[in-house]
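Presented below, as structure tokens, is a lone chain in the form predicted alone.
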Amino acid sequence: MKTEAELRHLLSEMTQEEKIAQTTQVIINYYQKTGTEVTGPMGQLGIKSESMKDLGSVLGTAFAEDVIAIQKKYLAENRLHIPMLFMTDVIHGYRTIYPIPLGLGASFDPALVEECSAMAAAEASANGIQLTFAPMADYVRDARWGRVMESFGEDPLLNSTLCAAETVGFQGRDGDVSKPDRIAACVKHVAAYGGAESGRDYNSVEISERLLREYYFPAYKACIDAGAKALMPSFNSLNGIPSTANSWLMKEVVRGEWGFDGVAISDWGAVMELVRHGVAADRKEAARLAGENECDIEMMSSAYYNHLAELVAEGIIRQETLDRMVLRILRLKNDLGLFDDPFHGASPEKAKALSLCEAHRALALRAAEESAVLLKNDGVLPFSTEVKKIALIGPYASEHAIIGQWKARGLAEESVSVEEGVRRLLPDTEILTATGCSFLWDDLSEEGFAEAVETAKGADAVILCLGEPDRYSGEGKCRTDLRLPGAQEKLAKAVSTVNKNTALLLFAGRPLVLTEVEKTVPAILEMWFPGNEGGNAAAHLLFGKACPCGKLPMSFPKATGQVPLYYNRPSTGRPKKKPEGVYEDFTSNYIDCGNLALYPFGYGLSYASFVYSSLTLDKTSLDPDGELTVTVRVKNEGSVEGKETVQLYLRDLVASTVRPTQSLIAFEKVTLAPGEERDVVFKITEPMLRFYDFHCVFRSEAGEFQISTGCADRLILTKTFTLTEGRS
């Protein structure tokens, strides 16, 4: 490792050319070819073939033996043998892969996606790889965008919670990401990208500052809390400037008040869309606005490596500022370790091991177990192992494409279909397939629904396979309508009028509007994309060997018109329980379906029985230096053991600006042996209670507020205290 002194002195040996040619990062198939001349991509963007040797990083998914083959063959040709940084988007594994973040969210379980991540991180660096971008600390509340499925869902605190944990699995807890099998993590995007209007991926986004620090910016500043050495700004513009070039969000918010000093990383051909934004002329002013903001590596443009040293030598850009973006660069390298080891570790062999290796797919199992989420049922799961005959009906009752969008080197055909997993758990049970109809929004043919019927008709248990494919969701594939695509509704009202005995498992990746099928299929789990163990834990939950678990991270809307729907909405003067003296009619109400999801964020059945059987309170009234602690109590009255997540919500009745109906403070998951009666303690202090006020100071107010317990918009258990005094 070099001290900073040595890395100070190798930026001064640097040539203004060597300097900028580290803050620009192209895609690594380029370095995978032979020959001299630069083509395709690299030669849009006008990059020269002698300045690919100073070139600071690359991006892609990549194996060990190309990886080491590039690094080799850049340090012969880089005066100053500054090693390469090889970075590339590890979202939910690298070649093991389990559920999408929006999944995993539904497990409620830091420790789990800590684990996750890290088995990710050893599967990625020992390929090569060196940094991924990731976490997706984006808050979401609306379903028709396609990168929800990226996200832990529309909840600021279990965003920032899981987030951190994301971080921490990827860089290891001491940080140290030197070690073989770490990564560096590098946050994204901030910010608020996730607020694109009309749920339209790129859009603008406008939301109010008050809202932003109180909802979207808690996830981003707790994985730069927690330690990541990196951060993208996001493609949108927020409030009028695009997230590359806005001075405010990242030199006074992240840089200034959030105190990081990591490396931020423009996201694709970002600082050129500068142009397209309207906000820069051309792209030298794009490279103006982005290097005064101190973006430090642009990624897939080339505004920086054309302009940036006409900039400094006009004295647009100081010297100074040219410096610290690359010395950054510099550190990061630096803690990889990379000087001394430029390849960090990377081994074919080491990674043929550790690939799909037992370990690695019994963690993508557990994970996608415990991410499912049991939406309905009325009494037909589990199914019995001693059924006769099983009928798998659907467009994914066979198929392997269930691992999702951002899979890095994950195969589809590396994955166990449903019907594999049943087959592999029942070897002895005759099982009779059929498609039924296609997941295609655009067939609409019902030319299958005969044989489907007549397969269900005869079968002792009905598994129906429904859901969106996985290429409808993930970046760029935003939607309309959130129904299932296709004729799936017809089939499942087909399926399940002959034979009640008729489970539904959902594979997608954003919450669907399920109205029309939970009013005719008895029993709905909740699959998301699971990853390559998708159809071993789908198997084992609806057969019992597995006890649901998930609670959802995003609320089920009944219709698409209610997006963005979230359960933390702020109160209104005409709420839907009709206020004294106003008109029935004139309600903040929808006349056609009401206002609350059909399956609420924190939901989630379970074949174990959890009955909360008391909430008490220690004190009634909280003194601003102490604390209050607030007991749950929960038993389990079924006949199998299970996991429970236990909720706890806050209600500001009185405050100086408008405040949400529930806000989660605080969630336990516990586990509880048939019979078992717990206490699950929390303790409430003063800081939970702040909010950012009108003039965006974060404060507490004195004054009474509610503390409950179950899920949002279905509390069971609920009390009152008092805040003797407020602080900011």
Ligand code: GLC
Given for the second form:
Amino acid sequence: MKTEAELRHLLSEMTQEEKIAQTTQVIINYYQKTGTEVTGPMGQLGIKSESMKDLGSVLGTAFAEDVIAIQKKYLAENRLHIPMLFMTDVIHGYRTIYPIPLGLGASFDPALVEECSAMAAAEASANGIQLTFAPMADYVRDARWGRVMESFGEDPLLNSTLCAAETVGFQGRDGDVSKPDRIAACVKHVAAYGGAESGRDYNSVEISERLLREYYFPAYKACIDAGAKALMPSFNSLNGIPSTANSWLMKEVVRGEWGFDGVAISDWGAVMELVRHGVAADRKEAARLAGENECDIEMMSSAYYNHLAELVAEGIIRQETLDRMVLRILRLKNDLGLFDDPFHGASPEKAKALSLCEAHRALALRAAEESAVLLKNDGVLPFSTEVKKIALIGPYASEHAIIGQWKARGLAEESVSVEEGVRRLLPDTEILTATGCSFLWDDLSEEGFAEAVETAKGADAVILCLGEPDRYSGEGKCRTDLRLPGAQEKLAKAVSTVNKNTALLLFAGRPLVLTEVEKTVPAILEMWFPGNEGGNAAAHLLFGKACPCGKLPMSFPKATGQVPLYYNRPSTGRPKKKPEGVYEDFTSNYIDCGNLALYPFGYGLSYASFVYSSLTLDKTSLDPDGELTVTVRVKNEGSVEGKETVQLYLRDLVASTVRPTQSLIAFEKVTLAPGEERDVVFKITEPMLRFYDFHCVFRSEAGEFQISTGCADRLILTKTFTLTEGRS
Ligand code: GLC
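With the form predicted alone done, generate the form predicted in complex with this ligand in the same format.
Let's see the whole complex now, leading with the same chain.
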């Protein structure tokens, strides 16, 4: 490793052109086929071939062989032998794919998230990847947005906890990313990309500072506090200024308040897009704005490459600013140990041994089982393994595309389909399949219904396999109608009408509107996009080899019109008093729909039966330096072992700004054997009661608080305590 002095000396030896080339990142195939017309909004980058030896980093390499070959060539040509940095999106696995983050969020299990991220890091680094553009720490409330699949959902505590765990999983607990099997984490997309108006990707974001700080910022900060080496500002404008050029965000908050001095890398073409946003007249001004805000690397546009030198020469960008940007890049390469091992442990043999190995598949299976959420069960699940004939009905019955978007180098054809999973579990059982209909939103054909209904009629158990196609989820994939696409709702009704022993498996990258389906289907199991082991996980869960334990990280609306829908909402001055679904004049509700989610945040059923008998406080008055002990007694009165995420919700009854009627303040996942009773103990302290007041002062205020357990919208065992004095 180089010392800081040696890095500064290296910087002093670099020419201006070499410095600026370090701030430029291109996709690997552009690097390899210089001067190629780059598709999409980029247009010609205009980067000269002779500059390729000086570019600081590339994104999108696939395998160790490529990286080793490129790095060898690059080092031989680079005058100062500064190693190239290789980055890509490792979001939920590299070759072995586990559930999408929204699914993993349902596990409420930081240890599992850390373990999965460490697995992904081992596979990625063996393949030459040195940095991942993850965690995606965007807080989300709008299921129309295609990228909710990448998020851990609508609660800041859950989002922060799991994002920190993911960061540590990638970088190791000691944060030493020079070690093989580690990759540097890049927290994104700062900030509030998930708050895009109308749930439409890349759209404007207008959110008060108070809400930014309370809901959208915590997870980014949690990643930085966990040691994330890099950060990516978001495409969107935030309160009028695109994040990449937003000084309040990038300098006052990120570099100032949060003290982040790692590398900031733009999103793909985001520097050039400042022109499209209309905040830069041309690419030179775009380079000025991004440079002034010390976005150290420009991904896939060439404003820096073509204009930084003149901006510095004209004194518009200070030389020390450019030097600071380049020094951060050199430090990152140094932290990764690239000056000693420019290949960072890349090894084709190791990559082959790790990819989809038994241990990794086993972890992916466990993650898929723990991410699944049992939304409804009128007693049909778990199915008996003694059934003679099973019908698999629907477009996902034999579908392999269940690994979701942002699958890095995962291959759908390597995943286990539902049909394969059920056949593997029950090799001697007769299994019939019928697609029934398409999952495309504009294909309403019911031609396959008759066959599907006939197949269902004669079966002992029916597994409906429905959902949205994975190409309806992810970046740029926003929907205005969250119901099951195509004729799937009708198929569900037709099949569940002829056979009551029916369970629905759902595959999707977002909460769907299941209001119609819920009326006729007796059991619903949400699988999300579960990854390579999805079919095995589904079979294990359906037939009781595994017990569902997931809890929703994001609300499932009754109707798309309710969105954005989230559980942590204020009361309003006219809260409804009448029952859900009953319209009430002159109160905050809809004529044609209830207010609540069909399935709320934190909700999920089990095959076990968890009974909460008490919630007790060791005191009813909390001094600001004191500690309140909350004990929740829960018992498994079922006949099978199960895992339960015990959740604690807070309500600040009176405060200087409106407060949500329920906020998750703590959670703990416990495993209980049949008949086992457990006291789950939580400690509440004054800092946990703080919020951002109207002036964005982070403070607590004396007064009464309610503490409850259960899940959102279905709180139980509520008790009250008083905070004697507020603090800030
Ligand atoms: C994309 C995404 C970002 C990703 C980057 C590189 O447009 O917005 O999340 O890391 O480009 O693939």
